[in-house]
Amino acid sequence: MQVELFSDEYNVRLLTGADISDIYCLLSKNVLYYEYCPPFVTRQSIQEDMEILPPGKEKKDKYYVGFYQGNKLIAVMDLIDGYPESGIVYIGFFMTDTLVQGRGVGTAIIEYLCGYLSEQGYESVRLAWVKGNPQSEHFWLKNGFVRLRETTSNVADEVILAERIL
């Protein structure tokens, strides 16, 4: 995957440890998310998220990326290639800066990304949101994701697993 092609409007690149302060600045503003998905973000938790992998996946399958408008980080995404199986991409995390929320930025990113993944031959995109989080549920349903089932995760007792067929 070429992360630079995840968007035609924003500059996209892999994030590293050198970006943790910028990531923290973006994530820490989204208080509502952490009400449903505690604990509140820390620089240490960002470092851990940048490295954690689901079972059976390798570092080469993980894309922890930032979307930039000029030099400003406006969105962060954790994407796993081929999880839970080949042909599926899993979005483990996606958050836009609170200053751009409600303006179509997140939707534009997801729409373009799904188009790119479809062109690359992927069949679907999966993700999960914490059950009861109205902001997340509204966003993902609006963006064409369909609930598959309720389940549990390492993040919350109950999450909604969802999928968008490409």
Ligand SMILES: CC(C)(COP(=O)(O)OP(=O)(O)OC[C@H]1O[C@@H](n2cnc3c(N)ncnc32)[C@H](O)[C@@H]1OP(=O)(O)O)[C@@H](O)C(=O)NCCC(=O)NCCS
Contents of the next structure:
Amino acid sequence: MQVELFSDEYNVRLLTGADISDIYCLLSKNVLYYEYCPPFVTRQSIQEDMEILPPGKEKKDKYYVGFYQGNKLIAVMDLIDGYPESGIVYIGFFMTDTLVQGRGVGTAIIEYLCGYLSEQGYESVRLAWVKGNPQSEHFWLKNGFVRLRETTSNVADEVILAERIL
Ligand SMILES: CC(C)(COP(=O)(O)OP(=O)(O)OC[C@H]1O[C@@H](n2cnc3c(N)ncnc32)[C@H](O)[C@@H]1OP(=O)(O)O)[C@@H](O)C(=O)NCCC(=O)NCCS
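Okay, that was the form predicted on its own. Show me the form predicted in complex with this ligand next.
Below: every chain and molecule of the assembly, starting with the one above.
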């Protein structure tokens, strides 16, 4: 997987500890998300999210990336290659800057990424949203994700697992 090819419009790169202030700036403006998914973001929680892995996965499978418009971070994504099984990509987190929201930026990023992953031979993309969060739910349904089942996760007790076949 080559992160530079995740987008034709934005510069994409792996985020590191040096980017935490910019990430915090973007995440902390998305107040609604943390109402459904407490606790509220901290620099420490970002550091932990950069390292956390689902069961059976290794550091090499994880892509915690930033999408940049010029030098400005406009979206953050946590993507796992091959979870829960080979051929499936799992998006653990995706958030855009509130300043660009509602203008199709999130949709364009997901659309292009799905095209890239399809070309690379992946079969589907999976993710989960916190049950009842209207912003996440509408966004993923609008972007072609279909509910698989209700389940629990490390972020919330009740989440909706969904999938988009590529
Ligand atoms: C969800 C999110 C990524 C969308 O980014 P975006 O750049 O605004 O995306 P788009 O402009 O392509 O799409 C906006 C869509 O989001 C949904 N949406 C956004 N805000 C909403 C709200 N307050 N209530 C309901 N739906 C909402 C709608 O489906 C909207 O589509 P519409 O404009 O056709 O009505 C962004 O709102 C965000 O980062 N939210 C916080 C984090 C989050 O919920 N991430 C997803 C779960 S991991």
